[in-house]
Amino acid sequence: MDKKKTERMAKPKRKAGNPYINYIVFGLIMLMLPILVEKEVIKYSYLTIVAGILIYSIVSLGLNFLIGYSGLVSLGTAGFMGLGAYLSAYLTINLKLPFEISLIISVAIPMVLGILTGLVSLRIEGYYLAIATLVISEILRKAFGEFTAVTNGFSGKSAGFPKLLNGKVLDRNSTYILIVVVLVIVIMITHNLINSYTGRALSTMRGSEAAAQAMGINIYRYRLLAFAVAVAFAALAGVLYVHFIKFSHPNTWTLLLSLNILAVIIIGGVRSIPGTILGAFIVFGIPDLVLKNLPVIGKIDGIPYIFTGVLIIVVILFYPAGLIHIWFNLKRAIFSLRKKGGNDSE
Amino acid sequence: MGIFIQILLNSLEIGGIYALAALGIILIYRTSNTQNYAQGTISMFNAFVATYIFAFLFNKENKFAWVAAILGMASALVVGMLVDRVVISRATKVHPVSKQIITLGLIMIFLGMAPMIFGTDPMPFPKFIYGSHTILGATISYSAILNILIGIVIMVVLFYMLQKSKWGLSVRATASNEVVARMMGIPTPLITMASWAIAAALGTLAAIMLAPATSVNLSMMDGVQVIALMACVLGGFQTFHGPVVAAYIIGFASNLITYYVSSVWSDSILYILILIVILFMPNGLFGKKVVKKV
């Protein structure tokens, strides 16, 4: 009901098609997956992999907003994601809070920490944020290992499927549905942020910081906002992760995870929502679904890292807009070919 | 008194390791204009090369450890040149943020290659010399004295070269303005390549100095990399000597905190202290304010 309402409201903005419809259709396609698994068309384990990809898409959307629109890099994504995961696991298992309340708290606390980090590091040159978040992430990882009362240390913390306010406990498939719904909502929020006053202000900053300042845009405030959004999405994804995988270990939340999420954005396409989703499928999907099944290569350790690392560099050097634009470029190439062909026949 | 001297000597040793890594990062920053996040990973990779040479060419005979170390540094020179030739030199026109991300991609490549070539098991690397000596109640191993001396000698030689040699002049010219430097006939691509090679070799030396204490493994340089970056931030990215001095300060502070406050949380406390210092001195301890022109 709500979705329909927003659709109608957004309609006058664009002439050709409503972007929301694409997102909802994408969500509906993703919802087909549990049915396919039950019909045994797809392997049971693929649902976990795809759910992981969708969760990482949520994080990547937040980081894409930060990198794409404010040009700042955060290397602490994994730390904030882990913080959200551990908090939610602790709140639901040890304090027996329902999922909704735990979700709000576990997103709010990392956000406050993120804003504090941003307050310190965003005053200075942009690249300090990368180093400051790297440091915060290291401190958090240390805390995940040492605060055994909350995190259960290196034996890892277990959590259950979400238990809702009305006492209902979700199962694997309904948690998957929850993830898809949250992802679609997050996509819509990102879409609205980009097309709102905030998004336009950030776009101006990207063009020229001096010009933006001269127009009365408070650079510091918008950078902080973009960073807070990135942290909030990361924590949200962490919460979903811990309730779907039902386990969290300090070694999950390393710099490598942050790098993978960065790779998602670069490979898929900066400032592009479909690009982010495509990137998540490439970075987190291809190693698990394709590379592992190849005869010789699949057995070698470290292939996924090399695959992602090489792809990052190749995309930056030769295809800086991201792989999502291949589709448009192909279409253009085909069209121009057709035109040429038409001219020849005339 | 004995304890304090002990802390001071330990700090000089560990500070030297941090300073070598930080010097590599700052050398690359000044010539290629990017923070090199892959410094630690490249060093780790070449430390593995040195360990392999030591284990299979010299049959783990301790007297040849220094030959293996030098060969490891030579391989680092080659790896540094390759990285610059194959990747960085092609990326002159990309956005600075993208350049940083390229170095992050390099981390993944080296971290993927290391277990493929060398396996995942940690490997031991010996000290260059064994034995220890007691001064004023503080025990110091000969290996620590050697490490301190190597660190200081290399630093002095490099700074002398930077100030007095033609190479140093070229590096400083490239650092101050690459376009004008090229117009003046300085082969800037060559200078950048040399910086990458030297940085990789310095990092590898740091890794090999650290290796007897930690063993050679995939994550051995993670902590050093973070602290070296922090040293660059604390010292300021605008000078060559700032990060080196900051690295020694950090080494000293880290040992003090470990001894007097907490050994588990020493790194975390240190990081937070540095972040607070940067809040009040945004350009670092030795940095100059950069004036942006529109």
Given for the second form:
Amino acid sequence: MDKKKTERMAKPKRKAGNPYINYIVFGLIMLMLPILVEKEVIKYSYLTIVAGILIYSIVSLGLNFLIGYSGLVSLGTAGFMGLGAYLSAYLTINLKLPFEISLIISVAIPMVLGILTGLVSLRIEGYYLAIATLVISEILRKAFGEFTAVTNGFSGKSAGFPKLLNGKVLDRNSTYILIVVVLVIVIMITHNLINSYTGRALSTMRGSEAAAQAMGINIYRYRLLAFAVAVAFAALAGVLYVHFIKFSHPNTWTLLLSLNILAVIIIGGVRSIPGTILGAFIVFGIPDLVLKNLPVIGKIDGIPYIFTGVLIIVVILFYPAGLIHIWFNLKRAIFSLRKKGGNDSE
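Can you return the structure of this protein in the form predicted on its own rather than the form predicted in complex with its partner chain?
Single chain only below; no partners, no other molecules.
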């Protein structure tokens, strides 16, 4: 008995499954939603809600990359997301450009602005950097309301479903599929970044800039890269948003949205891709899918904000690393119970 136990303990632990397969499986599960809607298994409105969650997941992945790995703080996420949305709406509606070309331009311009914001981070950091990015976001929001020739001002800017280079126009379901595919690609890109030399360099820089410089890491270059990636993801999400919702208004891109995206990574888990997705479903999904359908609570105005605030407090107190770690704690508890049961049987 002891020999068998020794051999079992000597066996190497199984490696975790291929993360890329997990990401693809997640995407396939999300792709089932239009089928469930067509068969009337779930409500039609749920497609819009879930699409929004997936779009905000893309933004949150960029912010998590910025905060979690580089240690830089930004409160300008909503402004950059809105910039991507308005640019794509203008390029496709006013200039009649295909979706693919407008997508590239609408991501490239905010990315340049993000690099310039990264230059600001070379001089200031911490709370001052957060305020600086907030100011940039507010400037963009004011511009959305004033530059009526491009944004249509406070009347809002309309857009349509993506029209591709081959002339094909996507419908609601195919646009949703596009969002899922883009999210899976963004997840894989993020996974590659954080598990490459870039991710290790950013983590070292986050821990100690002096140590990073001593190891030959170019802090300036990686700071600019972190901001460029975060802003590119935000702009990309803005493009998908405006072509799925088909409308953009200046009041959409406020500080509240930036704080909600920040809440996503705090609640789900900093430095965690699954945690970011989980946080997006909690912050942007539970209020619409669950709370608003409850008999009494659903009729209370502002209940989503109360829910998010209370949940942040609970997470900070009991799960400062994010709710994604509940799963690991459960696995550890189950393993301990099994181990205890095995010892008792012996």
